[in-house]
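A single chain comes next, written as C-alpha cells; it is the form predicted on its own.
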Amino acid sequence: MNVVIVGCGAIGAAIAYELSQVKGLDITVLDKQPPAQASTKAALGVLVGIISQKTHGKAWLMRQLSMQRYETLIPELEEITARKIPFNRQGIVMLLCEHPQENNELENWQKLVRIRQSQGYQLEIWDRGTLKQNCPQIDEKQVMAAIYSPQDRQVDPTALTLALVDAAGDRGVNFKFGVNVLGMSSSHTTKNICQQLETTAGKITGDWFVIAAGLGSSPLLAQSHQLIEIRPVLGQAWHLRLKQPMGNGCFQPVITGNDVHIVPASGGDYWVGATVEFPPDCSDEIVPDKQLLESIKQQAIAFCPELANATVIRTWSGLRPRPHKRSAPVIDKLPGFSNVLLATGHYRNGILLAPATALVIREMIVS
C-alpha cells in the first residue's frame, strides 16, 4: 500500500517515521523545501503538556499521548541515527506575575495539582522563597509565586525533525525535496478517492494521501473546493548568549511567564520568545513588529536581569499555521475524500503534538 505525505516539518516527519514501522507500506514524503523549515524552524520546542490547563477531552488526550511518546521517542531516534537530540528533561517553571489569590488563581492551580496527581503526574506550587532557592536568576520581586512541572519537556525542533527524517529514511521512506504539489486528481470511477498528485516532479499515485504541509495546505485544500482555511500567525524570537548559565548551572528548566519563554539551549545560550502577531484583516502579509520583539526581550530581562548582559546572536521569525474559524489542529479526513487525511493547522503546538498526531494518523491508515 502506497502512502504519500505532503510536508516535511515536524508533523510530516513524525508521521513518516511512525508509518515506517508498519510492514507493507511504501511511503513517499514530498516538500518544496528541505526538511525542518517554515514553522518547525521557527519553533522554540517548549512542550507545555502537564502544566497546561487542559484536563480532559481530545485536547488533553493528545497532549498526554505526545508526552508519553516523547519519553521513548527521543532515545529511540538517538539510537537509530546516532544523532544527539537536545531534550531538556528539567521541566517548566511558570511564573505567576500577579497575586495568585486574586480571581481564585491559586485555588485553580491547587485544583490542577490534584487533577494531575490523580492522573499520575506531578505539579508543585512554589512560593517566592522556594523559587529563589531553586532559580536564583529570577528577580522574585517580579513574581508572586510559581508553578513547577518537572515532567514537562523542551526539545530542539530542528534536531528532532532531522532525526525523524534520518530514521524514517533508514527504514525505506522515500523523501523528495524541491517538489511542489500542484493539485489532486480524483479517480474517474469513484469521485471520493484521490488517485494521484500532480507535482513538479510528475504524477505521484498513492492509496493514502496525508496533507501535513502547514500553511502550504491551504492552496491544496482550495483546489479541492474545501472551506478549511489555514492562516499565518507570525512569531519572532531571540537567541542570546551569556558567558555561563544563569542561576544554578545544574538546574536549567524552561522559565515562562506572561507568555514569554526563556529556553536554555547550550552553555550560556538562551532562546527567548515568541511574539504572536496576526495578519491584518483580509491579508496574509505580516510585517514583523520590532517593538513587540524588543518587548519580549525586556520582559525576559525583568524576570532574569542577567540577560541584560547577554550578546544577541540572532533573531528569527516564522509563520505558524492557524485554522480559521475552527479549533487547532485539523486531524481528520478531507471532506469528500475517503483516502485523504489532514494533519495540519497545529498553530503553536506543532512540536508538542507531533508524536500524537503521527500515532493518530497511523491508526487511521492501518485500522
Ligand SMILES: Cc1cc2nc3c(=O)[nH]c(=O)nc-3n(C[C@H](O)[C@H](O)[C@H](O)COP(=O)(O)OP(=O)(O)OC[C@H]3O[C@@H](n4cnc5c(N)ncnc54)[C@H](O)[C@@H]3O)c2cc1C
Given for the second form:
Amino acid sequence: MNVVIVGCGAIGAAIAYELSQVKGLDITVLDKQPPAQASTKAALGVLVGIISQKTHGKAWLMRQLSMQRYETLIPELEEITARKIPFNRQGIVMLLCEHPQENNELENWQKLVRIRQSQGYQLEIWDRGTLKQNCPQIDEKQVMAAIYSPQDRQVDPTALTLALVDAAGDRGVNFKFGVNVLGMSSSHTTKNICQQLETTAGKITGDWFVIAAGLGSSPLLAQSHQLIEIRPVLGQAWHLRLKQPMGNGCFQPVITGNDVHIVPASGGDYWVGATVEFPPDCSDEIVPDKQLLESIKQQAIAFCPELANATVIRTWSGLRPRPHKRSAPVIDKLPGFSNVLLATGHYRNGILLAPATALVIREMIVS
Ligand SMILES: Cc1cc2nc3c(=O)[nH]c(=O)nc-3n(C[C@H](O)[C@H](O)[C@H](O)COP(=O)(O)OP(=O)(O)OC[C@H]3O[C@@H](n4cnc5c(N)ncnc54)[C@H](O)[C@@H]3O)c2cc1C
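Other form of same protein, the form predicted in complex with this ligand, not the form predicted on its own:
To see the whole picture, the full complex is given below, headed by that same chain.
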C-alpha cells in the first residue's frame, strides 16, 4: 500500500517514522523545502503537557500520549541515528505572578495538582523561598509562587525532525525535497477516493494521502471544496548568550511566566520567546511588532535579571499554523474523501503533539 505524506516539518516527519514501522507500507514524503523548515524551524520545543490546564477529553489524551511516547522515542531515535537530540528532562517551572483580578489562581493550581496526582503525575507548588533555593537566578519579588512540573520536557525541534527523517529513511521511507505539491489531481478523483497528486515533479499516485503541510494545507484542499482554513500567527523569539548558565548549573529547567518561555539551550545560551501576533482581519500579512519582541526580552529580564547582561546572538520569527474557527489541531479524514487524512493546524503545540499525531494517523491507516 502506498502512503504519500505532504510536508516534512515535525508532524510529517513523525508520521513518516511511525508508519515506517508498519510492514507492507511504501511511504513517500514530499516537501517543497528541505526538512524542518517553516513553523518547526522557529519553535522553542517546550512540551507543555502535564502542566497544561487540559485535564480531560481529546486535548488531554493527546498530550498524555505524546508525553509517554517522547520518553521512548528520543532514546530510540538516538540509537538508530547515532545523533544526539537535545532533550531537557529537568522539567518546567511556571512562575505565577500577582494578578489582583485572578486571586483564585493558586486555588486553580492546587486543583490541578490533585488531578494530576490522581492521573499518576507529579506537580509541586513552590513558595518563594523554595523557588529561590532551586532557581536562584529568579527575582522572587516578581512572583507569587511557582509550579514545578518535573515530568514535562523540552526538545530541540530541528534536531528531532532531522532524526525522524534519518530514522525513517533508514527504514525505507522515500523523501523527495524540492517538490511542490499543487493539489489533488481532479481527473483522478473518483467518488470519494483521491488517486493522484499534481506536483512540480509530475503526478504522484497513492492509496493514502496525508496532508501535513502546516500553513500550506489550505491551498492544497481548495479544490476538494472543503474549506479548511489554516491561518498564520506570528511568533518572534530571541537567542541570548551569557558566559555561563544562570543559577544552578546542574538544574536548568525551562522557566515560563506570563507566556514567556526561557529555554536553556547549551552552556549559557537561552532561547526566549515567543510573541503571539495575529493577522489583521481579511489578511494573512503580519508585520512583526518590534515592541512586542522587546517586551518579551524585558519580561525575561524581570524574571531573571542576569539576562540584562546577555549578548544577543539573533532574533527569529516563524508562523504558527492555526485553524480558523475550529480548535487545534485538525487530525481527521478530509470530509468527502475516504483516503485523504489531515494532520495539520497544530498552532502552538505541534512539537508537543507530533508523536501523538503520528500514532493517531497510524491507527487510521492500519485499522
Ligand atoms: C516562534 C514559535 C515558537 C513555537 N514554540 C513551540 C513550542 O515551544 N512547543 C510546541 O509544541 N510548538 C511550538 N510552536 C508551534 C510548532 O512550531 C508548530 O505547531 C509545528 O512546527 C507545526 O509543524 P508542521 O509540521 O505541521 O508544520 P511546518 O513545520 O510548518 O511544516 C509544514 C511543511 O509543509 C511544507 N509544505 C507546505 N505546503 C506544501 C506544498 N504545497 N508542497 C510541498 N510541501 C509543502 C512546508 O515546506 C513545510 O516544510 C512554535 C511555533 C513558533 C512559530
